[in-house]
Amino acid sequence: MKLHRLAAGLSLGLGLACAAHAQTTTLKIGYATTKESHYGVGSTVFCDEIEKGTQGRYKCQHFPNSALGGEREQIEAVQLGTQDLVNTSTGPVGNFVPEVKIVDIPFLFRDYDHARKVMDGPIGQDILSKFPSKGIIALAWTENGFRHMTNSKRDIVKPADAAGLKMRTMENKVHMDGYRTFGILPTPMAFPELFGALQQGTVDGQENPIPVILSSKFAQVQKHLSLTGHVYSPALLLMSPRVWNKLSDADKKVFVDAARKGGEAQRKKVNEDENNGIAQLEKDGMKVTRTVDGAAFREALKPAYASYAKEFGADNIKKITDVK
């Protein structure tokens, strides 16, 4: 009798364990850089919070280093439902949700404090609300950082120094229109192809935040770094509606809260990389130009700003610049 009860108990325990295991859904999350980068740090915190908040019913499998393709391809996959999550810069997002493009305007944000207040405030939250109608769920803003120019030819202090340089850019018309006013020859290219293109001299330079320059080891293929800070590059945690629509309201809250915590961790890592990374890049052999003629860059940008005002509305741009 006792043996029978013991066997029944073991059988029930195994059944429950199997049921619990069967209920675990593993979500695929992709991003362009390493697991140790700011994207990896933000994504890890997000995923840990999901697992904790859903008692292990949801967990993540990470695909760093563009293992699932470039950012544009990953956003498409999330939209199609073949990928669950992506932590992406806004660079290619404007091709899917045009309202995002306004935050890519060069020299729009004064500093990190200004940028983060805009993203976390009514303007940023209103942009997030535009995603579902395009077949994408935007869980929260994360961060990539202020973009700086690197190249293999010369120091860049003013726009004239950048003139004629073939510079890899994202597939982002707002960025490219701005860079053309500096005399740069913008060359759109998917991020996974960039290191090889710099190595082979297909392009002279690129522009990215310090955390990306560090984690991608661009110091190996670029001699000059200029701290132009010409564009603030936000990022986003995007989710497939295919997964989102299956979640209970309680789980949806867990995912949004987890995304916000992931965004905070990502920003913290950006701060750390900004504070320590420039010295590291110098150690790695890069020549760093710290003092850049920002006024000359802004002056050169005036023709582009006229077209931005037409495209986005001067009032909408002013709303962002007025945030204190």
Ligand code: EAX
Given for the second form:
Amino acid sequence: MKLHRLAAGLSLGLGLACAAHAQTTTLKIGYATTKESHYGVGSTVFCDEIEKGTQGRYKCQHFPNSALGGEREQIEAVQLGTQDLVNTSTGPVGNFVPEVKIVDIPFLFRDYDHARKVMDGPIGQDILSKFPSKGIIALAWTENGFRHMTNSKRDIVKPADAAGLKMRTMENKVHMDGYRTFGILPTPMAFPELFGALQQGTVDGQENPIPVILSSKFAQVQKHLSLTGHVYSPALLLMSPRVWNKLSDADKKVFVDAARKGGEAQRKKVNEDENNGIAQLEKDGMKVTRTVDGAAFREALKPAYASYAKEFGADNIKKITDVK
Ligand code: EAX
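Switch from the form predicted alone to the form predicted in complex with the ligand and print that structure.
Complete assembly follows, chain above in first position.
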């Protein structure tokens, strides 16, 4: 009799385990930098939260270090449904959702507090609502950080120092138009190609937040770092509607809450990298120019601002700069 009961217990347990296993959906999440970077930290918190909040029915498989391609490629894959999630800077996003482009304007945000207030407030949340009609679900804002210039040739204090440098930029017209007013020769390039291009000298420099410069080890191929902080680079956790549309309302709430928690963790990591990263980059051999002539960069940018005002509306730009 005992054997019979044991067999019944085992088959029940096995059945439950299989049922549970059968219900587990593994989602592919990609991002540009390492699993230990700000994108990896934010993505890990998001993934832990959805696994917890769905009792293990959803979990992630990470693809760090641009394993699934550049950010534009990954956004396209999410739109097509061949990739489930991407944690990406807004760099290429404006090519899919034009309403995002306004937040890429150079010197638009005063500091991190201002930027985060805008993204978490009505302006930023309204931008997220523009994604579904373009076949992408924007779960939450995460964060890349304020961008600084690096190059192999010279210190940059004022625009004249940057003039003539061949600088890699993201595939982002708002950035490129702005950087041209500094006299820079902008060269748009997908992130995965950047380290090699810097190593071979195909470009003289690039611009990225400290967390990216750190985790991508740009100190190995760039001598000069100038803390220009010329652009705030927001980031987004984007999801494929293919997966989103299958979620129950309760699970949708779990995913959005998890993405917000991931964004908070990512911002915390950006803060840490901003506080400790510059000293680390100096230790790694970079020559850091801490004080740049911000007023001269803003002055140089004025012609681009005229076209930004025409494209986005001066009142819409003012709504962002007025956020206290
Ligand atoms: O999102 O392409 C870039 O320079 C981005 O800042 C990088 O991929 C991190």
